[in-house]
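One chain comes next, on its own, written as C-alpha cells: the form predicted on its own.
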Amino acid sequence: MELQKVLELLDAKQFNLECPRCVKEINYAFVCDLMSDALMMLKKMPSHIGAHGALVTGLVTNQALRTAEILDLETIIFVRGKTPTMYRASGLLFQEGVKSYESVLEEE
C-alpha cells in the first residue's frame, strides 16, 4: 500500500518534512510497544523488509526512533492519538541554536 493511502486510511499526519510527498510502499507492519521485543523479533528478518516496513507503536519516545533506525525501518506509525511532540520540540530548539547536554561535555 502506498504511504499516502496509509495516511488517508489512518487519518494520519506525516511528520517527516524532508519527504513531504514520498512515494513509498508499505508491505509489512510490525506492531510493538516494547522496543526490546521489536529488536529481538526484527533482527531475524531479511534486510530488504525495512525499506517496505513500518513500525506501529504507541511509544512516542527517542527509543522508538532509535529502534526504527537500528532496524532500518523508514516508517513509524504512532497510534492511540499520540504525536511525537518531544522529538519535534527537540528539533525546533536545535534549529534555534539550543545545544544538547552532550555538546557541553564535548566542549570541555
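Numbering follows the first chain given and starts at 1. Please read all numbers here as calculations on a predicted model, not as lab measurements. By rigid core we mean the largest C-alpha set that fits within 1.5 Å across both forms. What changes on going to the form predicted together with the partner chain:
With the core held fixed between the two forms, Lys43 has its Cα displaced by under 2 Å. Glu96: CA moves 2 Å or more between the two forms after rigid-core fitting.
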Given for the second form:
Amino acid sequence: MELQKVLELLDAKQFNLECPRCVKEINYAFVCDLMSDALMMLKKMPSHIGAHGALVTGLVTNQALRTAEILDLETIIFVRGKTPTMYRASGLLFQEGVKSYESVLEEE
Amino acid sequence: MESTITTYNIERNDIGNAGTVASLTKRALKRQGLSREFVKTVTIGVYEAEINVVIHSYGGEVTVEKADDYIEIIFKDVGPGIESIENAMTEGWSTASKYAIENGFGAGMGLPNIKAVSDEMDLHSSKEGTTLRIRFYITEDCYER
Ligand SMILES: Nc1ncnc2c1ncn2[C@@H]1O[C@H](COP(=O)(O)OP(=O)(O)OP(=O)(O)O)[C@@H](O)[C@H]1O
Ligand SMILES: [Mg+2]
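After the form predicted on its own, can we look at the form predicted together with the partner chain?
All chains and molecules follow, beginning with the one already shown.
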C-alpha cells in the first residue's frame, strides 16, 4: 500500500517529509507495545522485505525508533491517543491489503 | 585485519540513550561490508542486553570486540544481580519496573532472544553484578554479496 494512501486512510501526519530515499510503500505491519515482541518475532524477516514493513505502536519513544532501526523497518505508525485507535488502525490497514508479518514469512 | 575493541558506559535508567551501543555497532559492522541479516542478528542481541543493563542494573560497561572471525560483546554491570538465572532465561519471566514497561520493555523475552540470536552466550550473576558475554561467528556468508 502506498504511504500516501496510508496517511489518508489513517488521517495521519508524516514527520520526515524530506526523505527521498525512504520507502514509499508498505506491504506488511506488526503491532506491539513491547519492543521485545517485535525483536523476537521479526528477527527472521529478510531485510529486503523488512524495509517495507511498518511498526504500529502506541509507544511514542526513542526506543520505538531504535527498534525499527535495528529491524530495518523504515516506517513507524504511531497511534497513541488519537483516532483511529490501534485496533481500528490495524483493521483498516488489513482491509486495504497490508499483510501480517506471519503471512509474509510464510510466502517467503 | 586486527581486532578492534571499543568500550562504552551505560547509565542506569538512561532510557533516552539506550540503544546507542546497538546503533553504533550496527553502523560499524555495516561499514565493514557485513550483510544486513548478520548485522541485524548481532544488533538485536546487543540492543536487548544493553536495555537490560539500563532498566535492571545500577549501570555498567560494554566492550565490543571485532575480530576477523567473530564479534564478541561483554556487558558488565555493578548489581543488583539476577536471583535466578533459570527464571531469567524463561520466556515471559520479568521483574521489569513500571518505568521499564511504560518505555516498551518487560515482555520477558530479551534474554531468550539473546540466546536465540547468538552463537555463544554465558551469563553470570551475583549481588555485585551481572556479566553477559555473547559471541557471533563471522563466516564468509556473513558478508554482503
Ligand atoms: N543486567 C541485569 N541485572 C539484573 N537483572 C537482570 C539483568 N538482565 C536481566 N535481568 C533479570 O532477568 C529478567 C528477564 O530478562 P529479559 O531481558 O529476558 O526480560 P525483561 O528485560 O524483563 O523484558 P524484555 O527484555 O522482554 O523487555 C528481568 O526481568 C530481570 O529480572
Ligand atoms: Mg530485557
